[in-house]
Every structure is written in structure tokens, then in C-alpha cells.
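Here you get one chain, nothing else, as C-alpha cells; it is the form predicted alone.
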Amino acid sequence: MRVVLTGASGLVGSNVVAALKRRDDDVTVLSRRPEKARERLGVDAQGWDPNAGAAPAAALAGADAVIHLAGEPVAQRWTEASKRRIRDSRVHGTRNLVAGIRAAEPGPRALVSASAVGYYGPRGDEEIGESEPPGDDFLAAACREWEAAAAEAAADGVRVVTVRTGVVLDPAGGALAKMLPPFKLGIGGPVAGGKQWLPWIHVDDVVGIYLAALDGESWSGPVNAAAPAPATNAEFSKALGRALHRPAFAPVPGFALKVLYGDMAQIVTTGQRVVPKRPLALGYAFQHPALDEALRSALG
């Protein structure tokens, strides 16, 4: 299969195209900075700025398919510039995606696109399947966005899947990576209060939902990618103590965290119990489904 991404240099990325690799299908990223990402993960590059304009039509010709998870991060303080900036690099950067797919002769048939589990907002105890609505919040809203800029491309004929990706097991980044020193001190713990759900998953399971997407006809919509069994926040954090063989009970107050991340504070201190219906029905078999193993296993 020939295969395009782009946002191959993140955490999920590097992995997706690790992945790719093994299997032998013929990998292209788009990059803004081509000849690093062709050094850095061993596969052709072509440029491309997602805010600039049309993703090139001659790199996306004759692809099978697109995964797409360039974005701005998530995992910053919150201000107005900032969030303008996340907004922008996923709606303007998949729609100008979806332009370059829909000038290339022939175009791939399938987009697999980035999204995340803030599309739901703080939703307390409530189970949240992909059926359910959006919030309406800053982080829904541009999920939402994003979202509908992907979907565009089935007026082509181009099948979409969007990937509503909670909190990565990964020690490399993400959020894993930035719990660890505290905890590994001995002083982790729960974040306000912990009753708020995590929807963790392994980085395992991310990249093989991206691929069972990718080479699954019946996929198509929203899915969600977190592990069968949410935990909530001291759980979790408990979990992890249990892993790294420290104690967890240092409790962090929400308000400690608004002061260093603003408005960002609010995915860490309300969270979702968001559950995998979709990719379970459609036969996905996680490799990593319960917390403890899946832990052990991310920290190697």
C-alpha cells in the first residue's frame, strides 16, 4: 500500500510510520522541514506548509491513502494566540489537505485523520461512545471543526475515519512523558480531587487503530481510540506509583495547574469516561486493555 502522512514527526507519527515500515508499504511524508523528516524516519519526503496553502497534488497522486496528524500542540499554556494556533493548524491544515487530495490525479481513496477526545467536553461519569454529541467548550469546538474539514473529502468518493485519540501511553512525550519525574521523586498523586476520567491507551493500540483504519473498508466516521476500560484520575495515578514502584498520594490541586497551563488546566481536571464502541464492534482486538500491564509495558 502507498500510504501519506503528515505530522509524522510527533509521538504518534514516528510511531505510525515505524509501523508502516515494517509491514513494507511505501511511506511519503509531508513536512515542512523535508530533509529532516527524511533522515530522521528513513522514508521519501516532500514539503509542505499546512497553513500555506494546498497540500501538493503530484506527492498525493497515486497514493492509496492519507493519514493525517499534523496539528499545533495541545500541551501548552492557553491563550488567545495559542488557541487561535491550535484551531488553525487542524481545521486550515485539513482543508487545505482535502484540496490537495481532491486536485490529485488518481486520488487516494481513503483519509485517515486525526482528532481527539476533547470533542466530547467535560461530560462527569457519563459513558461517551461516538455517538454521543459534542461539548461546547473551546477544545470541542475545534474538534468539531476539524472534524468536518476531514469530512469533507467524502463528497470525493474518499472514505474518512476520524480518530478521537485520548491520553498515550508513551514515556517518549505526550502526557505520560510529563507525569513521570514527579512521580518517579516520589511525589505524584492525584489531580484535583482525581474522580475525573482518563481515557488512556497504549501507543500499541493507537497505531493499530490507525492502521485497522487504514486497511479496514468497513471503517468509516468517528472512532475512538482509548482502551476499553477508562480509569479515573487517582487510579490511574495509582497505577502508575504501582509501575514505577513509588507512592502516589501527593495530591496536586486543580488550581496549581491553572496557574501554570490557564484555560489547558480544564482537560486534566474534568476528563471523559470515553469507551471504544466502534473499533470493538468492528473486530479491533487491543493488545494492551487493562491499565497495570499496559503501564508496565510503556515504561519498557
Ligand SMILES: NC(=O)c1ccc[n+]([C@@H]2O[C@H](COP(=O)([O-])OP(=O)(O)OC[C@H]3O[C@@H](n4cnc5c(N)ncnc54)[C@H](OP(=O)(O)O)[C@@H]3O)[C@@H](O)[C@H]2O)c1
Contents of the next structure:
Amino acid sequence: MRVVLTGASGLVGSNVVAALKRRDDDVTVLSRRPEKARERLGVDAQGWDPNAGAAPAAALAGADAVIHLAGEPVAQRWTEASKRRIRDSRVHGTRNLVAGIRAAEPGPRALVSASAVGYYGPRGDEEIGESEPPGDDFLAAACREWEAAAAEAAADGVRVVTVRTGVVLDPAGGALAKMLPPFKLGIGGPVAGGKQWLPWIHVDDVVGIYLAALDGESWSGPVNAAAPAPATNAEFSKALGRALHRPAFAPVPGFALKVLYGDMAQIVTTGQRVVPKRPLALGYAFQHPALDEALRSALG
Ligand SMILES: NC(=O)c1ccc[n+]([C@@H]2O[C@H](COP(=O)([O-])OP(=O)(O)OC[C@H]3O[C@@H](n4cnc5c(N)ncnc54)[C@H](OP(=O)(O)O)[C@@H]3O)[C@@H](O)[C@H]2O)c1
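Could I have the structure of this protein in the form predicted in complex with this ligand, to go alongside the form predicted alone above?
Full assembly next; the chain just shown is listed first.
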């Protein structure tokens, strides 16, 4: 299979590229820094900034599928400027990718595009499947526009899957890397009371879901990429403490995170009990369905 990826130099993308290489797929990466991507990933890389204009049709022509992961990091202090970059890099970036897909001859037949569980906004204890409506905060609005931009490709007969991803467990990056230092020191613990849900997923299963979405002709529309057994923030903290053999009782007040990260703190002070209804219905078998084992595996 010939696959073109954007955002491949990141946490999810580098793992997806490694899996595609293992199965001998032909991989091309579109990156803002193609030399670095080529060197790091060991695949063909071509230059494209998602914010700058249409993706290069020549690089997309003849590809079977596109995996779209590019976007400004969400886990940073939210200011008006960073929020604009987070939203625009995804919404305009995806529109620019779809413009390139439209111009490619022959064009790819499938687009698997990242999204996030933030689509649903802060929720209570109810289980959240893919048919739930979006939330109405900044992140939910950005995810809704991001998914709508990807869905435009369907008008040209492209099979579109949007992967609403939870917190990816990888010590090399993302939320787990940020949580590890205090937990290793034994001063980690539940955040903002700990009752809110934390939809986690092992990196192997994120990769597994992206590959299943790539290959499965019956996969289309939104899919939740979160483990079948989400944990509350307090349960997650305890499990992380167990995995590290450290106490994990020190409560972290929500306002402390708000001081550090601004409104971005809401990603951990609130949450959603997201369940992967569509992947399970489509026959996806999770490699790491249980939190304790998933954390032990992720932490090596
Ligand atoms: N990791 C998670 O827990 C998680 C959870 C939910 C959703 N997601 C979503 O899944 C996707 C992949 O996640 P990830 O953790 O692998 O992301 P990541 O490590 O932050 O990498 C994303 C890639 O996007 C490109 N990029 C960065 N800033 C950009 C900007 N301002 N404009 C355009 N492109 C930019 C970079 O690629 P180049 O430098 O090569 O261009 C970067 O490697 C993201 O869209 C993310 O929002 C991730």
C-alpha cells in the first residue's frame, strides 16, 4: 500500500510510520522540515506547511491513502495566539490537505484524519460513544471544524475516518511524559478531586486503530480511540503510582494547573467517559485493554 502521512514526526506519527515500514508499505511523509523527517523516520519526505497552502498534489497522486496528524501541540499554555494556532493549523491545514487530495490524479481513496476526545467537551459519568453530540467549548469547536474539513473529501468519493483520540500513553511525549516527573518523585496524585474521567489509550492501540482504519473498507466516519475501560483521574493516578512503585496520594488542586497552563488545564480537570463503540463493533481487538498492564507496558 502507498501511504502519505502528515505530522509523521510526532508521537503518534513516528509509531504509525514504524508499523507501516514493518509491513513493507511505501511511505511518504509531508513535513514542514522534510530533511529532519527523512533522517529521523528513514522514509521519503517532502516539504509542506499545512498553514501555507494546498498540499502538493504530485506527492499525493497515486497514493492509496492519507493519514493526517499535523497540528500545533494542544498541551501548551492556552493564550489567544496559541489557541488560534491550535485551531487554524488543524482547520485550515485540513482544508489545504483536502485541496491537494482533490487536485491529485489519481487521488487517494481513503483519508484517516486525527481528531480528539475533546470533541465531546467536559462530561459527567455517562458513557460517550461516537453518536454523542459535540461540546461547546474551544476544543470541541476546533475538533468539530477539523472533522468537518476532513469530511469534505467524502464529496469526492474518498472514504474518510476521523480518529477521536484519548490520552496516548507514551513516556516519550504527550500527557504521560508531563505527569511522570512528579509521580516519580512520589508527589503525584489525583487532580482537581479526581472524579473526572480520563480516556486513555496505549500507543500500540492508537497505531492499531489507525492501521485498521486504513485497511478496513467498512471503517468510515468518527471512531473513538480510547481503551474500553476508561478510568477516573483518581484511579489513573493510583495505577500510575503502582506502575512506578511510588505513592500517589498528593492531591493536585485544579487552580494550580490553571495558573500554569491557563484554560488548557481543563483537559485534565474535566474529562469524558469515552468508550470505543465503533472500533469494537468493527471487530478491533485491543492489545492493551487493562490500565495496569498498559501502564507497565508503556513504561517499559
Ligand atoms: N498524543 C495524544 O495524546 C493525542 C490525543 C488526542 C489527539 N491527538 C491528535 O493526534 C495528532 C497527532 O498527535 P501527536 O501527539 O503525534 O502530535 P505531535 O507529537 O504534537 O505531532 C504533530 C505534528 O504536527 C506538525 N505540527 C506541529 N505544529 C504544527 C503547526 N503549528 N502547524 C502545522 N503542523 C504542525 C509536526 O510535524 P512536522 O514538524 O513534521 O510538520 C508535528 O510532528 C494531533 O493532531 C493531535 O492533536 C493526540
